[in-house]
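Presented below, as structure tokens, is a lone chain in the form predicted on its own.
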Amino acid sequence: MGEEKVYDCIIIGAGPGGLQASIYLGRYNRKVLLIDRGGGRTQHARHIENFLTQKAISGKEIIELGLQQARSFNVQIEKGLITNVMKNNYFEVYAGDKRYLSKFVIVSSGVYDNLPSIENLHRFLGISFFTCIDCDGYRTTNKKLVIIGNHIKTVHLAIAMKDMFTKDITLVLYTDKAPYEYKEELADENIRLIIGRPVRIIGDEKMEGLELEDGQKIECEVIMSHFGYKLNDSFLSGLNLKRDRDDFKYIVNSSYESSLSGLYIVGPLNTGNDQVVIAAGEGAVAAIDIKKRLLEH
């Protein structure tokens, strides 16, 4: 039996960061394997309007075009769910019963939005039901907006959105966590505050309103949901990587390398901002750093 193949770099996840890194490393004629589970947050983005030269493009298009581009530079692409990553002489990356070896690893596995349990939500997801102010806040401009959440930071979000996008805002908090001074500020900003639990989005072709558990109906054209997200990082659990003060996101250096030498983390798993264009830039930086280090070996 021949020796096991050792890749120069294995990239986990075909998000914008992973794809951009694979294109750079492929163009350096390196042995690159990109493993992707399919799906992902970018795939669900209907309207990306803040990426240079793209007046409007869907996340699905970005991923499909990126995969084609990566293949054109001889990047090997496989579908698989990563279950574990270890480091001995080389990185060992496990996908089901398969094991792959690599000198470097780039993690671009992304996050999952915490979506509330609301009837009809998926009908409007990415169209008029949004989860990211930087991605889709603009799409609420001058519309009747409901913001839903369960955190004091949701109050800050409501005030920020009024300043930038629309004056017609109703804030629905699941629990009455807002201190008196926050309620005063909301009143001063003319933002209606309701404590309640949404159960159904009203509307067929377009959003018309939001129904609460107590039967109350709030008229709206768009909803911004603010329940955070969870990281797609279970396969990193055995590596004891350094995280931020909240023990949530991973700490990386200026080249997006984690506390484990040779393991890079790009996209929303690190402590930077979570945007397609930013993740792509991070992937490029990580790939250039890996190129330099491969030349030093």
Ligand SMILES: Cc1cc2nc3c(=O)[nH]c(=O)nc-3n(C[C@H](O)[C@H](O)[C@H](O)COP(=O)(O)OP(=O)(O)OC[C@H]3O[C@@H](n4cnc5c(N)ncnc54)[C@H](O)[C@@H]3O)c2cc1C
Second form
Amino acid sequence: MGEEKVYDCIIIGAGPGGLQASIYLGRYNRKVLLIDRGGGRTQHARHIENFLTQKAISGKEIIELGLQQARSFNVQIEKGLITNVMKNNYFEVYAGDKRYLSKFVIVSSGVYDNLPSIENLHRFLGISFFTCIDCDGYRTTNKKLVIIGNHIKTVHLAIAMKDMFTKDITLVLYTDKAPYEYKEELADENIRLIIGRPVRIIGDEKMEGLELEDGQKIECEVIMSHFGYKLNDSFLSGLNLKRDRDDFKYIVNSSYESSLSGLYIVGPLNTGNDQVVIAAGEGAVAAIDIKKRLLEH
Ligand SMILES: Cc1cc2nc3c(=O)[nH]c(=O)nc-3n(C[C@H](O)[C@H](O)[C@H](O)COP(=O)(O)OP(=O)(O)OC[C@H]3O[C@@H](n4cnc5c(N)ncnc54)[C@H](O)[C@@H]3O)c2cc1C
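Got the form predicted on its own; could you also share the form predicted together with the named molecule?
In what comes next, the whole complex appears, and the chain from above leads the way.
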């Protein structure tokens, strides 16, 4: 049996973070393996308008172009679901029974949205049903907006959106406890507050409204949903990596290296913001740092 191949770097996740890192490392003529299970959050972004030089581009296009670009620099790309990462002499990256070895690892596996269970949601996701103020707040400008959430922070979001985007806001909180301490402020801001559970989006081609469990119908053109997200990180559970105070996001240094030497974490898994340009920038920084360290080996 021949010796097992050792990659310079294995990159987990072919979103903007992983693709940008792989392009840098490919262009340093390093042995790079990029593994992705398929799908991914960027694919849901239909109109990205805040990425430099792109008036509007879909997430799908960014990923397809990125994969082509990475291949052109000899990055090896494989489809696979990473199930475990360990560190012994080298990093051992497992996709089920399959094992890959590498000197460095970049984790860029992203997050997934906690979407409420509402009939018709997927018809409008990324078109008029949004989950992120930085991505799509602008697209609600001067529109009839419903904001839905289950947290007191949703109240802050509503006040911020009123300040920047639209005066016509109904806030629907799916919670047992009305935020009485904010009642006056919301009234001053002219934001309608309803405590209730959304069950269906009304509309066919175009969003027309939101129906609540009690039968109430609220007219709207756009919805901003605020239920947070979860990390795609189950394969990191054996590594005991340091996390933030809420025991949620991973702590990294200025080169995006985690508390485990040689393992980098880019994109919304770390404590930074969740944006394409930021994930890509972090991927570039991590790759440049790995290039330097490979030269020291
Ligand atoms: C509806 C919507 C609209 C958005 N609009 C914008 C916008 O306008 N502008 C903007 O900047 N950002 C926008 N975003 C956010 C943007 O999509 C994220 O910032 C971006 O996805 C982060 O990139 P990433 O590389 O970290 O992760 P992702 O793009 O999520 O990529 C992670 C990849 O890792 C893969 N993966 C996960 N787990 C595993 C595993 N165990 N094994 C192998 N592969 C795995 C996933 O399948 C995926 O392909 C939007 C997001 C959504 C949902």
